[in-house]
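Only one chain comes next, encoded as structure tokens, the form predicted alone.
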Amino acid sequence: MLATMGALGLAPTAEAAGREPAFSAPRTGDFTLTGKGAARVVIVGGGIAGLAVAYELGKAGYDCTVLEARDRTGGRNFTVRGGDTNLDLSGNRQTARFSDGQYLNAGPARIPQWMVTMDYCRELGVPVEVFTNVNASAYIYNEKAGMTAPVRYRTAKADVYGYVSELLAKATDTGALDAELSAEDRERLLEFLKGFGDIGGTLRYEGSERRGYRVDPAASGTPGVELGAVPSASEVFASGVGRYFSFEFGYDQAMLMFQPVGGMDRIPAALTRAIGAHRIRTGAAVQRITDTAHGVSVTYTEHGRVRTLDADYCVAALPPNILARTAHNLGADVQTALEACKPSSAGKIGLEYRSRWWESDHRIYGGITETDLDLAHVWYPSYGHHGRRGLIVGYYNTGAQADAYARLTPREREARAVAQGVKIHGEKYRTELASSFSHHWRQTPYLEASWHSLSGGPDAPVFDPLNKPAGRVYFAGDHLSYADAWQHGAFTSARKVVTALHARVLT
């Protein structure tokens, strides 16, 4: 009735919205109306893709087991607070030590507002706060540039936007243009660089109060002192610093951005209660997993036990080069798809300090860092502020840089990271520094990988066999979506399933 609403024009359709193809969960309604009955579905892998399928099937009364290798569920939603331990592929132990209120998002730390996460955060109960994924005041720092001091986000911006302007508008006034725009478009264009660039009537940039200030504007007889010393336009394109700009304007990544309050890991703490603790086991390592001509047989090991589960169906959330290494009788062609989901590397390291000197002496509240630095990414928290402690992400890295810190012992990727912090950020970085905690997923038992990359994208022929089911076996994860390595394809690649699976039991 609603998708007939929505042809008439009387209610929004999920084009009109900008959305996805609405999604319908299933209900114990539609067993009662096809007098069909539920079916027993085994869901190997406690990720947020396997705990969506799981929670969604619950809906309707399915018998869902959740199968799920690691002690706890949410899978790269791994959020790290006091007291979690953990020791990674080369047997390197960690405890966190943090205090009270203070957490790592080691895995998925930001929600973009349109994506279905969201969604799930309001129909959880997850509460969410805004974060803050760019902030003008944050710095940019670019050493093999030759940078010999990181640079304010907004003055680098801010010099890049009014050189390009000058130069654009140079070009326009000469009529280097007048092939491409009529007089009327000249002088639109010059109205709007004489704004974006700040180069006024004499289209020259010359620097202003959008730099930022010596000294701030504060009572009367202070009018502020602005930044002085613009550097020549040659000077800012070789600092390399306007290569940060079109991060912002990315799709995935504009603000606003959002986090559940307390962690990201409270997304899969809501799912694991809503689909009852009782049916998922963890520690339960999958085997082998047989398609026979009646259901699915399940072979793990539990608590040093072979056990097996037999059900109606599977649905196959483990990542994919981990369930390429699991036994199965799927096919070849299952094989050979799951080899070429090639696995990421992706590290973090939380780094919390006993003051949060970033906001009391350079005035940073939330937001990012930019630096050719092998830190790549300076996280300041979202959360927090004003309190006595905090803690900065200190890196997060991608590739070979992820890979080298990962092989690196928990101490040396501290003293590494820190070593870089300080030329950012001065002594307090290394002086107020509390504690810290490393994560390279690379190194994650029953992980292995913080994304994977699928060449030709998802529908591409060699991924055909995990996109349908083979057998009574259904597959289902971020990186079988158009949003890898975020929450939102995990939920929507579940989706999917659900309601084939769905379908196939109905009819």
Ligand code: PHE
The other form holds:
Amino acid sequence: MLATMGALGLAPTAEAAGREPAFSAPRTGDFTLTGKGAARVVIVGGGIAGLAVAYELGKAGYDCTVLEARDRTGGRNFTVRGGDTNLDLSGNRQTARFSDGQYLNAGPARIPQWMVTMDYCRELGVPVEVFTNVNASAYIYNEKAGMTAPVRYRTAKADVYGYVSELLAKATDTGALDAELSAEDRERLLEFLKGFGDIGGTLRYEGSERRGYRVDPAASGTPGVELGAVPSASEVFASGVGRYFSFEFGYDQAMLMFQPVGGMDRIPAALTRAIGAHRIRTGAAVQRITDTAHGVSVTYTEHGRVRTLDADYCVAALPPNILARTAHNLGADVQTALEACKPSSAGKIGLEYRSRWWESDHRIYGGITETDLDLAHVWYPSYGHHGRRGLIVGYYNTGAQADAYARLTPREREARAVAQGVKIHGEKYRTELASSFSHHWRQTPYLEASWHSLSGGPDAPVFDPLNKPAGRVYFAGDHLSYADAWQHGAFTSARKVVTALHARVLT
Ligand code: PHE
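Next block: the form predicted in complex with the named molecule, after the form predicted alone:
Now the full complex is given, and it begins with the chain already shown.
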């Protein structure tokens, strides 16, 4: 009724809010008077894309079967809790010894507000909470730039904004910008810079309370002691701290961000429940996909037995690098396109601590420390504040840095990550450690990629064969979207395939 009212201009619509019209899920009523009925669909891959296809088609009564090679659904959406095990392709077997309530989101871990992942959380009843992506109290540590101690984000920002403002104010004052700015513009720019950089009436940056305090302000008689030793402009730029600020300007990384309460895998768990466990076969590794004139035939192994499943349609929602090694008759152009999807690396280590020393000693509640060390980023937990224990992501790195850690044994990874983290956080980083679990996507069976890079983007001509069905086989996954490496990409790609497949079945 709301949709109808919206169309009549009597109620607000998604378009009115400046957004694209919403996806409309298939409904059983769509078949009324068409003489058509819901088809049988086999979905290869039980990650977010595959589950979303089964979930949406299920709303119209499609007979869906999901074949998942691993023993759990979710794909790269993997939350590690105590007792979870992982055997990687190099033969490293790990069992997480995290205590109750502690978890590592080894894959996706943050959700922007605008992404449809939030809509699925709402629809599926998955509670969300704020994920802190940026924290003024977190650190920046650039060892290669000669920093010997970390600086707080707030301090780095005060200094960089301060000096940039001072320099721009000087350029304005000396007339260097007269060709670009009217006298009025110049006044307004100076007004802005005074506040932006805290450079006061002198238009010079001489430090600021924004940098933080050595002794915090308190009761009368205790005005606080500001952090001293303001570095020079030259020192500030040499430290390279400013290079991290633009991260939070990105459309996909801007605060606020969110996470499901209790772990990211609440999403695939809810999808799996909604689809129905009887429709999902885990431990089912696909060997061959054959498009026949009248349907599809999918061969897979399940507990060592070879089985075949026939259906009207297939949605191939497995990683392109894996599908490229699977037998199929979908054509040379499909194979060329699959091989052009280049797998990337990423890894994480979860470090569980016996105390939340980063909260009590460092006053850091969530957020990320940025470094030029090979661990790249350190994430503090956005959940469980003031609890007894807590879990830090000791590294989240990509590319060559991730590959370097992946080559080590789990024990060696832990030792290396801790040795680096001690430089920033001190000895408690080692002494309070309870256990760790590390995970690398390039080393993970049936995935072998953290995400993929598609040269020229998903609409480059070479990828055409994946953006339309090959006979009765459709392709879905975050790699076929403009939000690769996000669940949003998987969900929207799934919706696109569902819309196309349903329209075909109806005609
Ligand atoms: N979505 C992933 C993350 O937020 C990977 C990614 C990082 C994607 C940065 C885009 C930009 O960590």
